[in-house]
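Presented as structure tokens, the chain that follows is alone, the form predicted alone.
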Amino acid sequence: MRFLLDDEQRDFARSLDAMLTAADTPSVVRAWAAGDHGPGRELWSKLADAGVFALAVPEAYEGVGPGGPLPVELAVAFVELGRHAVPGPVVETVAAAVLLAGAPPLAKEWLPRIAAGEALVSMADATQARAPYALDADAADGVLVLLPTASPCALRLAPPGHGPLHPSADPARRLFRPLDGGEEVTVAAGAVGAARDWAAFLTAAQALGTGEALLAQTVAYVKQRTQFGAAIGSFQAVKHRLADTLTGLEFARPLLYGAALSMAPGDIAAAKVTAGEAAYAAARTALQLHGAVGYTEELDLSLWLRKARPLRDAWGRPSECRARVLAA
């Protein structure tokens, strides 16, 4: 089967590629790194006013889907996020607009929100002992925390605040436990469930993204890197890697555009957990190539170095995702 997209969505990828590029955001994420949301508020406006979160949104809630989300123009605009390295909850305030859309007194109070570009929303996951972090809670205006099955209620939403900042591998992915308390919702039957695998979607776009960023951003690196007189673009074992992590990253787009088609389950967690080995790998390659100035921090590729082993593991580690394949 072959997924294209037709000439509307090939132009929306080519508008936010450009609004992107101009918006310089390697100096936006040092500065949400640091913890100044300003530059990262002024871009989330920007995507919002390009229709990015509008998309999540159902018409009735001042959004552009007919009847929900719109999951193939949205796998659209997060490759693109990836491949520029936008930091924010962005897969998590689509992911809770899809959860919210199933609370309608929250519906009404949050999605208009979000569509606009005026509320940023973070989830934590109360079932992953290991991570119930909820990422940049300090920048969010809403923290939803899933509740485990047995739970009377679905989700909770967090009173403001949050717990101290907890180190992460990107240090543009701020991590903090929510506050015990606020409210706590129900919503229909099987939303929770929804809103986990649109974040596994949606990440799994996003480590697509980064994953071409890291590989152009190589190729271009070992085209003027030169050694005994020649670029080492030029040694076979070179072209060689490079193929491989190009393989293995158009191996993951059809699997992602499948999934955006289908939305089941097993044909996310199959292109969550290949456009993630396929990014870390892109990462392996460029540190590899690069060299020891791979590693500072002043190379804008540590930006995109840092991101990908965390959104592999994110909302659905390897492992997981693949004993969800086997269990489809």
Second form
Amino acid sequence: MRFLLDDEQRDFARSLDAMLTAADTPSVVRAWAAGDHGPGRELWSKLADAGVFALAVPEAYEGVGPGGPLPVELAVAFVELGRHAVPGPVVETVAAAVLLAGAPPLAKEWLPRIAAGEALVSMADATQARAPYALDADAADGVLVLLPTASPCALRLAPPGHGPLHPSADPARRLFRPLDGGEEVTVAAGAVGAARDWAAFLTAAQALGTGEALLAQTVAYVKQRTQFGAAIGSFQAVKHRLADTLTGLEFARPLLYGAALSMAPGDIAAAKVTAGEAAYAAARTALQLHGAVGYTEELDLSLWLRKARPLRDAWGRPSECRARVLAA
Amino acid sequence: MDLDHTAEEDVFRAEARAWLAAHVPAAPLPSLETEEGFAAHKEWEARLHSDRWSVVSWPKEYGGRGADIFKWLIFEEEYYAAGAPGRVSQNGINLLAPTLFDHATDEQRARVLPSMASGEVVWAQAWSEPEAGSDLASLRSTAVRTEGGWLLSGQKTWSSRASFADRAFGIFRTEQGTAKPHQGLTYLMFDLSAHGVTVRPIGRLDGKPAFAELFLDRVFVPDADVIGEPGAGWKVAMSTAGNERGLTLRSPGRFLAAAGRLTDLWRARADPGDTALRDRVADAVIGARAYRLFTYGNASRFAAGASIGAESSLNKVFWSDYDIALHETALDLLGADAELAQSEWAEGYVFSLAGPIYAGTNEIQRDIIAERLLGLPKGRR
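Starting from the form predicted alone shown above, please give the structure in the form predicted together with its partner chain.
Now the full complex is given, and it begins with the chain already shown.
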């Protein structure tokens, strides 16, 4: 029993954090939201150089996983991606890599490119009652559509192209309907469910990092913003909201790493709902404590503020996750 | 990173489970917060002790098993899963004993710990005063030097189980007019039956007479019952406070068992279409899992040499709010039966309401989290 990250995992987090800090992700996010994918693709290459995508790909396909993906390391990485608001279909690309590993011809074509950071893959869930959107399909090299289990095939590789942009609450999340048609693919039974679980797991990690960034920026702000002649961080009402924010995040973290160790659907659902709610609560607190300046687009805080709610709901809304916890 | 138990830990778990299966009373004991229940629980403590299950984490010389923190957590999981009785000795075992291990003399440990382990002597904590609750350092009860010891005078209140307990421990002002209020305090132990002690039970919200106020009129305490250096009582006391808020008072085993019982209740009684209630049951299951994993993370840090710190305030806020939500959910599942005061859930509910108040109010815990973990400036309370 050693339920702690080891030195290597912590060093990995620190080096990603340093790299992403140096990369000035806010300007990358703003470009991405405006439809300019250049800086985002450049950042994507740096992430690949740091080994992020290779963690999802088996050695046989030029990744680093001995037999499959490395969940703890991927959780570590995705917390950092969330902390720096990295744009793009990062969750979908890794979940697609896990899914495609079970479809050899496609695996051979896609996985080495994913590991190298050359392919961005988006993923839409056609089992959703409402319209399935593919995140950033305009930037993706491929779009997978997960089909309902009743279908003879498990997934469909949508043809190149996409429908019109459906603006998201977070402008850096660009939503499109995938095109009809394309190649249908059969993968192992349960693989689509597992891909959905992987997407939920990685989104939970991204949400946790988003919440941490919101908390850190807010703590820094309330230490320097003064009212009534004192830093507002000295007021008990402010302190208590931030204490609750930290508590929420600190109890989501062990659920995330516990899920990484088991990858059991109920554990992933527990991590997803808790991290999503904690990050969203962090966003509400961040906005309230920043006051009107927090309500502006120009402050970089807005990049994280607008992400928190979509991440809470993507790949497993809270109520779906709670139902899954009790079904486990 | 792993959550694997060793083969030795699995053996320990099996041993604890077998012993509890053979010994846990078939019918629940009367509440330990009543005189009758108190006696029954003392007998249970003696039984636990006779097979060395009362203080598994203590060294063997004091009646324990020398179990490390992981084994202690395993024992607690098994203990609550077995539906074993509440621990009437918990104030002594969880609050005084860690202080004795850290700050007492060998003579004090040898004298105090064995009778605590056996349940023969039950301890009460005498900290709060009428004017000193959250601002504990403002306490006014005094200990004045006398031949061979100290004379205690003043008033303590809200002392859990003091109505029936044998002895108490607390901090007293031994120097007046110090530069700061937490200087000049001394930590000591005294007999609740000593000359000069008046114990007045206070009825609680649940009608139980278990806590009390203590009136002290020149109560003699020998030097042998001072823990640590005279005047350094605050430091000694704060090591106890960390334990109180942290792991020992509310182990995850208690909430895992409660969440399991709640899930059973939901499956037996709930309207499957009531998704709002279903979500709250799920939150109880998730909360118990989160608390267990959070604790295993902390235990891993302690095993690697870290000491208990301000993160114990995160624990306290979490479990106390969680405990209320869990019991409120149970009451909503019970429907009209929820009002019946003597059900396990109703009693648990009333007890849970005290959680955000005792062991340092949650307001104080949130101040600690904000100031020590987030680095926010101190300010007016």
